[in-house]
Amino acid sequence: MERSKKPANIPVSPTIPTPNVSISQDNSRVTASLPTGESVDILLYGATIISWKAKGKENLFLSSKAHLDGSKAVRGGIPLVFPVFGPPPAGHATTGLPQHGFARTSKWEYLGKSTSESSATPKSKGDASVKLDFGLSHTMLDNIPSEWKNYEFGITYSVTLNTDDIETSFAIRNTGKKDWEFQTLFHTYLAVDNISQVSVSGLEGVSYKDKTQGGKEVKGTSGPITIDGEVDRNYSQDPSKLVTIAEKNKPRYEIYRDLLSDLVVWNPWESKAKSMADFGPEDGYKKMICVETGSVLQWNTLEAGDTWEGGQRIKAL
């Protein structure tokens, strides 16, 4: 005997698209995307961000001649800097390091993802970010030629890719029982098509050390940055201060920091260029700026069970 009244269909959520993450056959590098395209490709030698697509395009330069498999340092992306920046100082914990430290040089931990609550309703995109966590502790270190290999750290490195921007931070922890100095910078090479037509808005005023007049001293200029040659200033700057890289006088990405007070700005241009072997296309220097933050200028003292914390936020617009 048929019921005069049925019960009601029982209404089905809609399946919500969520972050795709792999891992590389060969265990070199992690690929994140979301539903709505944009994506992040991450070695695990030296947590390398090597792309970064939003917006419908790539964001980062990665040189053509970069070494991807491990044998050296990758030239663009954005390489960590740790526990040093530039060749170490003589006389000092870090001397017998390489320029820039080891951290770039080193093969990270994935340590696994995390991701955005979902809307749950019909129009919604899915998950609007993913987080992907990376590990480097002394104890993954074989050989370390200087007075660091007496000292134990774990870092924890963290990624975020958003819709429209990318996160990266550190937490840098001292686990052993002596106190140690470091410098730490995220060494970001921005993708622009023209660098004749980019400027820097952001540090009006800032006075700047000039590495290419062996660092010296040089007032801030009136207006933006532009770049028509060699350019290697490191600044000190309220980190609140909002930083914006425009192109075709339209603003192109936007920096934000956390805890982080210094800022390089880099090219080199035509005759440096050319002098490094990893470097290329020889005119690449045109699609390229370097906007670097950073706690570079001073060393950073971190006390035996204490954590330093620090990151940046780029939007892409």
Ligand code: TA6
The other form holds:
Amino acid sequence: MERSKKPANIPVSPTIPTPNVSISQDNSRVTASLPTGESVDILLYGATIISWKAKGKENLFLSSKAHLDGSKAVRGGIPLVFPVFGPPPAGHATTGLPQHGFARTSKWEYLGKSTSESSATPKSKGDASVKLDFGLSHTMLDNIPSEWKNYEFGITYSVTLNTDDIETSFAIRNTGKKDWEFQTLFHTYLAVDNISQVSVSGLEGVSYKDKTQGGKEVKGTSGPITIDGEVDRNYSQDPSKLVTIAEKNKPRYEIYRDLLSDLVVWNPWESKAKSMADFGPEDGYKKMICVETGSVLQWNTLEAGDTWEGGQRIKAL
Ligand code: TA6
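Next up, the form predicted in complex with the ligand in place of the form predicted on its own?
Full assembly next; the chain just shown is listed first.
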């Protein structure tokens, strides 16, 4: 063939960096990482995120005494609360369930991943992301010690790891013929360097239920929240309002909410931390703050066949 007519060589582009997802041998854990180094580690037990690394740091607090073997809800990371927040009330469909429900103590199914490669030029590894889906349904639970054994549901929990944030979202379906009520929350344990230098803004002037005072309604603080003792507060705040966690007045996390009107701010402080056998190290309470997002200050009724959705995005700064 005449040389001039030979088609030009098609340059072969170097492989575009893609997210990596692996499942542990014993099928108990899913780990994902991005070409840029961000990573997330999720136990199928409770679909509990136990590690989220971004900006070169671990952003979640995990108690050094946390049970990671499925024997108890994980003390740290992002445990999932469903269908009841706190101790179930008496005379209710959730009566008999454990504190914070069964989602965090059930084995979830890994449903798969979807990734988006870096769309920038092959050289930059800028914005790959990976979405991991997990599922829980009534068929996967046995001996539910409550009226809930008669309800049918399907939950898809999606965790999306991006370069500087993580998204967690729920799609909760009532797959049965009976309507039912629920509460749900992402019980996020954020890692901080020193709780005494932490402030939470975005809740100024918002009144709250103070669980350290038996749920008494308390007028909101005029300035950012600071922590110098046990704090256990339930706030209701317009989901479009940004909540920022700062350290030494330098923003460290931003929390964006999608349809989640309630926030819980919790730090057990010294004596409560000591009273929890799975809380460690002893001064671990100085290294964490729970800023939890959900829908817990009222019951959400989900009619048969309906789906409820809600989520959050936490940005590490
Ligand atoms: O979300 C705050 C809270 O409800 C606190 O009252 C405290 O009990 C915390 O959760 C931990 O609950 P747990 O059942 O994990 O010990």
